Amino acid sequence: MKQYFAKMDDLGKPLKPAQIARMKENVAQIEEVLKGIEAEVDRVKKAGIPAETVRKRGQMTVWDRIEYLVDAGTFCPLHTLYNPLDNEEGMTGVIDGLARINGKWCVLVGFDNKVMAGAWIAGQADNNLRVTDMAKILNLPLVWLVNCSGVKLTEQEKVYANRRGNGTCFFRHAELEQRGIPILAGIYGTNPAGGGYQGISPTILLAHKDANIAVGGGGIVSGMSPKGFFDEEGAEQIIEATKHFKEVPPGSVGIHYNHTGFFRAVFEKETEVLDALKQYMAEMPAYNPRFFRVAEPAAPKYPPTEISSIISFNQKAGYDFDNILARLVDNSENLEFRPDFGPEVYTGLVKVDGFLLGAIGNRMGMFANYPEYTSKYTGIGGKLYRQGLIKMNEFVTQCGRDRVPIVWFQDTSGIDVGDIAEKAELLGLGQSLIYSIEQTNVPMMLVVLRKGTAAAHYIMGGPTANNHTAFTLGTATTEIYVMHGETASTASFSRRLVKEKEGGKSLGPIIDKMNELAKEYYDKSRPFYCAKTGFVDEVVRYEAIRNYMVAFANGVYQNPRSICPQHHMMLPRLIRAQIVKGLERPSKEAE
């Protein structure tokens, strides 16, 4: 298959100095957004008690453990700013992401022991569900750094009993294990109640000598008061019980190594637990990368740092999507699928770190004589029309057939609307794309380059309508909303404007409300808001997108559940429709 993969078609072009100069202000606007995002990330890293306080106790912070455990330069953090319930801690209490440990990729998650000693806090349960979803989609080991003091009891209703509460780790871990996905856990500190859940449900438990796990801890010593209320006598009994449990904490390594055998091994030093995790990771099932690589890894021809000089901060301005993709994929090469059909959408095969990926993205600009089903208006980039939807359906289906993972790049203002669009079956074709994605069953990732709007956000790899998207990245230019704020204001107040106008009333108050709604839409669609609420899993610099693509590609090809041999693939043959050299039909003269 070298004729298809060794040298693909060139993609993109160098930037001219004039364009770089023209986009200088654009780059400054992007950097201003990133400055705010990076300040928030720094705030999360400093959350809780100072790191030095933890280290003076002879302990490592979760960040120290991650730095020691993970192969240098490979950690791709996710959910750093996630805080869907807007808790007072300002984060979910766990740190996670994709990581390579001792040469093998995994999904890594650890309790932040600086924040309430790693307690269950509001929003953490949903964070953990996203983590287990990633491990399931990517078929990668899940590695836990357990250091959990249990439930934040003053807010138990926010973490405990609902369908998506913290206790779901029991069945989610069992689900992964039934799929053959191992869960490794390094256990530190005191882990009562909820911490015990995380400390018993993994596959392999490796403990530090001072660790313990138990159904209850020193703070759960007498249950309900027999009197139904508390008084001084009851308080004295609690004091005595607490002293006892403080001296002999339940569930120590003496119990769970010597008696129950839950702990596979116990170590004197914190780093030795991490060393043991490295050893187990080295033994995880994985193919040699050469088994799936279609070419030698290569950097893009053009630097990813130039992307901020290509994509416009102005949501209404266009740009060349091909030039962005060229700065993210190996050797800036591609095999484009159906380039003359559905011009508003790019579909094609690319290489990342030598692995084959499918790429789908919105193209900008104006498209003359398009869409083909009407002459009443002209197609514009970012909007989806009949041909584009059909092309994506075909490409996704073929990626599923060839077992090629997919990266989506979104900058969409929605699907064409109105009776003309309905007659062209766009509603059904959108649902068809969701069906195609579901039956495809290949891992996917999504990058929202700029706009993620309405149903188009769902059908183009959006996690809302997709079982296979492992994670979503946002950028400095990301905005996600059901429609643009100005459009929403018009839809909400247009009839009111007519009524006020016909009644001879001032339009000023309605216009003020329209501007307020537009501003609210803007504020609630910004990159930080998207990360905090979970619309995206992380906001990253443009140049970091390739790092996540490399992690994704290596992860999905590490130990895939199904394989299509390269010489059985159809997509490259469909793209390269020309007759294979040596099999051309003879000329009449030769005959």
Given for the second form:
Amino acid sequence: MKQYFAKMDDLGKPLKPAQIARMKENVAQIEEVLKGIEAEVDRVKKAGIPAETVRKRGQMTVWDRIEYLVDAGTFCPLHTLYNPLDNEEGMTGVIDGLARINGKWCVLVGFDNKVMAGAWIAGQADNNLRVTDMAKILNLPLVWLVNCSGVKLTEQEKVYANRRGNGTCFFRHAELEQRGIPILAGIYGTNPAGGGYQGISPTILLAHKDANIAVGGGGIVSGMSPKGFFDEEGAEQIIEATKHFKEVPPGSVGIHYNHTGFFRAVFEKETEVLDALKQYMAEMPAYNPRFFRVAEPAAPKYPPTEISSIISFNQKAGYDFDNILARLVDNSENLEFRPDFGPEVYTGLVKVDGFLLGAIGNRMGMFANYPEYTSKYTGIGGKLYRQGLIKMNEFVTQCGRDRVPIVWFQDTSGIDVGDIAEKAELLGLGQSLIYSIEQTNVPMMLVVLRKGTAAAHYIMGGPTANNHTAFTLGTATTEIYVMHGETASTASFSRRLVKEKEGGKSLGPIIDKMNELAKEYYDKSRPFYCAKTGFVDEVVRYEAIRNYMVAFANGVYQNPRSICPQHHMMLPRLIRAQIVKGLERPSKEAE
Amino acid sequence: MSIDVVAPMPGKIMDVLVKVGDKVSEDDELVILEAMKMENPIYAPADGVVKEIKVAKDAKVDSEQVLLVLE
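For the form predicted in complex with its partner chain instead of the form predicted alone, what are the coordinates?
After this comes the whole thing, all chains and molecules, with the earlier chain placed first.
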């Protein structure tokens, strides 16, 4: 099939010096946003007690462990700023991401032992569900760095119970194991109660000599106050009892290596636990990449660093999506699917690190004589119309048939609205795309390049595609909201304005409210807000998007649940509707 | 040979990025047209020299209206 894949069609163009000069201010605006994001990431890395304090105890921090464990340059962090319940630490107490360990890709998650000795804190349960979802969607091993002191007792109501509380993750571990997805755990420190289940629920348990896992902590002095309340006398008794409490925590290696044998192995040094994880990772089931690669890996012909000179920080200004995609894919090549149909959407096959991926993205600009169902208005980039929706449905369905994973790029202001659009069946075609995605069973990732708006954010591989979209990236220009803030203000207050005007009252207070609402929409759609609340799983520099695409491609092709032989694929043939060179209908004379 | 550069849809001219006599290359941005709440660049369809500019900033234009002429 090299005639399809070895050399695809050229995509994108080099940037002209005039454009680079004109976009200087644009680049500066993007850098300003990234500076804010990077300051928050730095704050998260420094959360809790100082790293030096941990190291002086002879221990490694979670960051030290990740650095030692992961193949250099392969860690793609996710959920770094995820903090939906507003913890003062600015995070949920775990660090996670996609990583390659000893040549094999995995989903990696570790407790931040600087933050309350790796306690369960608010928001962590949802973080862990996202992590286990990723392992499930990508069919990748899950590697845990367990160092968990259990529930933060002063906030137990936020972490312990509930349908998707912290305990849910143990059911997910069981679910992954039933699906044949292994969970490896390196276990450190004291892990009572919830921490004990974090330790026992994985598949292979590798412990440091000072680690323990237990049903409950033996360190809890006494129990309830016999008086039913606390007073000075009771406090003095607690002080005395605590001073003399020297019990070794239950479930040490003496019990769980020597006695129960739960721990497969125990190691003197912290690094030896990580070395053992590396050895196990080397033995994880994985195809050699050549099994699935369609071509030799190649860097994009145009540098990804140029993307901030292409995408406009001004949300109302257009840009060339093809030029962005060209800077993310191997050799800046593609096979575009139905280029003359549904011009507001790009669909096509691309190569990333030699692997075949489907790419779908919104195109900007104006589309004369389009959409075909009306002459009352003209098509504009970012909106979705009938042909674009049909094309995405077709492409997604064919990707499912050919087992081609999909990368979505969103910059959408929504689906066309009004009775004309309703007659054109757009509501039904939007839901059809959701149906198409759900029946493909191929992994997907999403990049919200700029706007993620209205139902278009759902249907274009949004994070709501729980079973398919492994993770969502945001950028410095990401904005996610149901509609633009000014549109929402108008929709909310237009009738009120009429009423006040007809009543002869001042419009000032209503105008103030409209401006307040528009500002609130703006503030609550910014990249940091999106990362904090989980609208996206990480905000990254444009040039880092390719790293995540490489991790995604390698991850999904490492050990896929189903395979379509390259020579059975239909998409390349549908795209090259004409017969391949050398197979044209021969003349009678030639036959 | 002259080439007319036309507005693909009705809108308002946000900016004219070239002046008469400027040499332009295919795909260079010539004019920014605001339409449907978006600022859309109008690109040069081919290499050439700007012979005539028929619109000014803030002008309202119709679909197919000639914005400028290249030679």
